[in-house]
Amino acid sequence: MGKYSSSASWSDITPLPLDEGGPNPLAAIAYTDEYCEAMSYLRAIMAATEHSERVLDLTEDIIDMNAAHYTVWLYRAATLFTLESDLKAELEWVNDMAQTHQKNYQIWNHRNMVVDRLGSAEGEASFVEVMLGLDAKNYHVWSYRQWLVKRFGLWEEGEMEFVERMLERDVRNNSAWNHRWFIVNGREAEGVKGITDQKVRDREVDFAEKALERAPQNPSPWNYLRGIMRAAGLPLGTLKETVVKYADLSKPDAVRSSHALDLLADVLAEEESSKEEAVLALDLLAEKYDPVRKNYWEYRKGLLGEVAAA
């Protein structure tokens, strides 16, 4: 007998098996003894709609199991809160399933659900930050963040400062920059300025540049400026003597980035004069700077019509 059908407490349910289409499946799954029977038993708690705490014994007993079984997670969340459960508490446990499972959604769209319920967002930004030490890229961890900063409006509450301290951390991390975006931009359909307002621009601008002094090659802050400059329907030009800086035509042996070379071949391409050096630069970056994408910087060239042919 298994764990559920020999307790005294689950013998009021007839459980409820699997149908995989007949004795003999296309593609049977071949799950554990422990987990099918779990599952029977849950296949009947719901179809009675039953909301209990022998539902919540459950449902973590099958999460320890398969913890992406968002079925599972949405019961639980469904049973917590009819019965008014104390919540902290499943955040509690939520927070060691987060740090085994890093990069499961389910665990984090439970979280979002159980935060939102409480109406609270204490503590969360501080274990959000934990989170991140242990992988500072996990996509799951910053669309969470970023919607507790919109959920609570925590634009203020230090974002700014922690954002600063993952870009110090490590100024390749681009789900970093776009965080920042977001917490700089993120208030425009409220009426609140991000990049369209000058001060906030400049600011922006001058963060970028340190950062491509710290590592010219990295391509964050070169798309950061791209998307500065495209918010505030400002033409690319206005990066040029940025852009020179790490890659001048004059000194083609000594570009510093090919991010910047590129750059460069859209800010000289908006001059109708400057399509010919245009060319020159998207021919550096197809035989010499980012040989590997030769065929698009070829491609490239093409869009610049008549001079390119030439």
Contents of the next structure:
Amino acid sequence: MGKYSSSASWSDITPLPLDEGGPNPLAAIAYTDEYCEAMSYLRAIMAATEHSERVLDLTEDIIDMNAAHYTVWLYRAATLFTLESDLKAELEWVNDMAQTHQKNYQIWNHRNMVVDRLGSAEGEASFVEVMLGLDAKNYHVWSYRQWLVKRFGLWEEGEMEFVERMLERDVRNNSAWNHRWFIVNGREAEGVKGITDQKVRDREVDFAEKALERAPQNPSPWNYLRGIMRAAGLPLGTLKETVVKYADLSKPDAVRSSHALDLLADVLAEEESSKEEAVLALDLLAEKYDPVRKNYWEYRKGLLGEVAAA
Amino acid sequence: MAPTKDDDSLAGDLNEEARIEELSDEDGIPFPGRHLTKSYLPIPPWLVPSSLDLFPEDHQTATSEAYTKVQAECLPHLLGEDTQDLPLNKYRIPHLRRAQHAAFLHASLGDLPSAYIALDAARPWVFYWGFSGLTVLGESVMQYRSRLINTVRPMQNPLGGFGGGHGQTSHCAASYACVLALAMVDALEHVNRRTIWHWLGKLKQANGGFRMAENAEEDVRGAYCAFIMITVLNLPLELPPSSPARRAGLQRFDDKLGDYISTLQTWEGGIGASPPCSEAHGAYAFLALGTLAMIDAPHIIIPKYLDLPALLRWMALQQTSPEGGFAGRTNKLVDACYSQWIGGTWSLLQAALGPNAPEVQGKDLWNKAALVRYLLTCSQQPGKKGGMRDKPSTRPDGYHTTYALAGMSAAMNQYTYDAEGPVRDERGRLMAGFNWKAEGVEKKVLAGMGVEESGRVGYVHPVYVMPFDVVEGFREKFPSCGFEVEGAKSE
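Starting from the form predicted on its own shown above, please give the structure in the form predicted together with its partner chain.
Whole complex next, starting from this chain.
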């Protein structure tokens, strides 16, 4: 007798056994008896669209055995909302689950639905920071953090300080750079200017330049600077002074960053008079500083037109 | 085995066996795997000592430490200093272990131990990975036809779509994988096209995107999966009357989709999963470009919605040096699965530059040889087991095996878009995904990658990630929208 079939509180349910379509299914999993039984009760419950307290126990049981089971998560959420359950208690349970199943899509979608319904982000930011302590680049966690900020308007509730803490810990954490971009620029549609505002732009350029001093070959701040210029509609030549600190064609043996050389090539390509120098920068990349991307650098040379062919 | 005629330029007249003897004697290193330090191919430029560690930095962080560690685990394999006892070809590069990888994939379709309960909601993926990987290796999967049809029958739900198993909620990923697996054994007649169309209508969102399931997360995976199903099954482009997106004024599955994809391109130039600002990620780049390439010709639609130069740059930067494979995000580590997500996307990107772009005539923008070297030296599991893995310190699985092989196919073959092909048929069906042509790279190019003729892998369609003949099969399977669409026209 299984846990459910021997339980008086489930005696009214006729379980729906697993249908594998025939005797010889493909990629047949050797399900444990516990999992098989719990799933057969879930199928019966779902077929009857029952949303009750015992559904919460059953779904918890199945999630313990298979946390990647999206059906169970979605049905659990529907049950919680139908019953108007205590969502704070739900979050505490999800906190434990999240730490043991970090790479799981479902947990974060569930959390998202629960917190949205709860209408309060209390404690969420600090929980997210704990999770990022375990895996600083977890895609789902960062996406969830964005949603929190937008949903609850947390733009100025310590979010910039949080990003700076993350970048202080690892200046190469590109997820943190991405969050910074979002915090700075995420409210353009609401009329709050980001890097299109001169003051904000100066601050962000300064921040990226300082990060480069620590690690010149870190692509994130280079991309950040390019992103700023593109979004602000400014020529890349605006960055020339910074770029030549790390890549100067008069000192071709002392290049400190391939990304600087790449940007220098683009800066030089902006002016007809310096296109020949852009070719030199791209040659340095192709031959010496970044040979794995030789084809790409050659392509970029091709874009310079006649000069490159000369 | 004497070198064959095709590789005279590189291998010269040396007899392979004699050469091995000679090296063993010279080096006198007694333990296996360490004696083949020389290669017929020169060490490629990105692996020569002067290219390694070009920009040493004092400031170390978790990211740079992880990077140094992976470089250290890959370099001995890349340089042939540690061959892991993989059998080598005449270029001193490991053979593709075709038989072992095929056995690994066949085994993944057989009985699985209880640890696979974790995959219970993702079982259709196992079918798709197995079939797709086997076909790249040149194996037929038709022997699985009736078992597949039976196994997926209880996964199809009465209200449309497939779940991950019997009684599971319909989900885009499960439906995508079931439909493609059925296509690969010519069994698409087992899909209920009418109900899947109704179900997909419920996933379309007012912003143009798609959810993965009702009430589930919305991201660009949903859009790609939906358009795969729409074009494979030739479903009507009109949204069903019950679609909630109709209330937002949308009438077709592709309404606002291009604009939605535009919003996914980030400050970095790459593409994220979902609005407002997910981090740029290689898998989502493939999904976004693949979606667009089903709707219109790549050179028309990709530059229309995306900043192509910024995207090209981001994609190029993901190829890691010295490993030669791809990382999925900026400052992340090489992983063989991105051989497909980024490596496989180059065909779409190069097509996006247009049929007459002089810069790409007969050239590639990326380094195919570097990817092949990574996959053959670092990604293959040594020993009896077979299968391919993310990187040497990880274990092989179906996901990595399939996408490593698909990426290898992108490197060993050329996929080009026929700009003369129709993007719509007379009934309005989206045809752009059917205009692709495949051709193996020239012998000389293959030899330059350190691969013998026998190491070639099959064609993988750059949009559908399946064999070309399967794509041809479903193009013809449902020549018309085979069911009448009652009341689908907007009022």
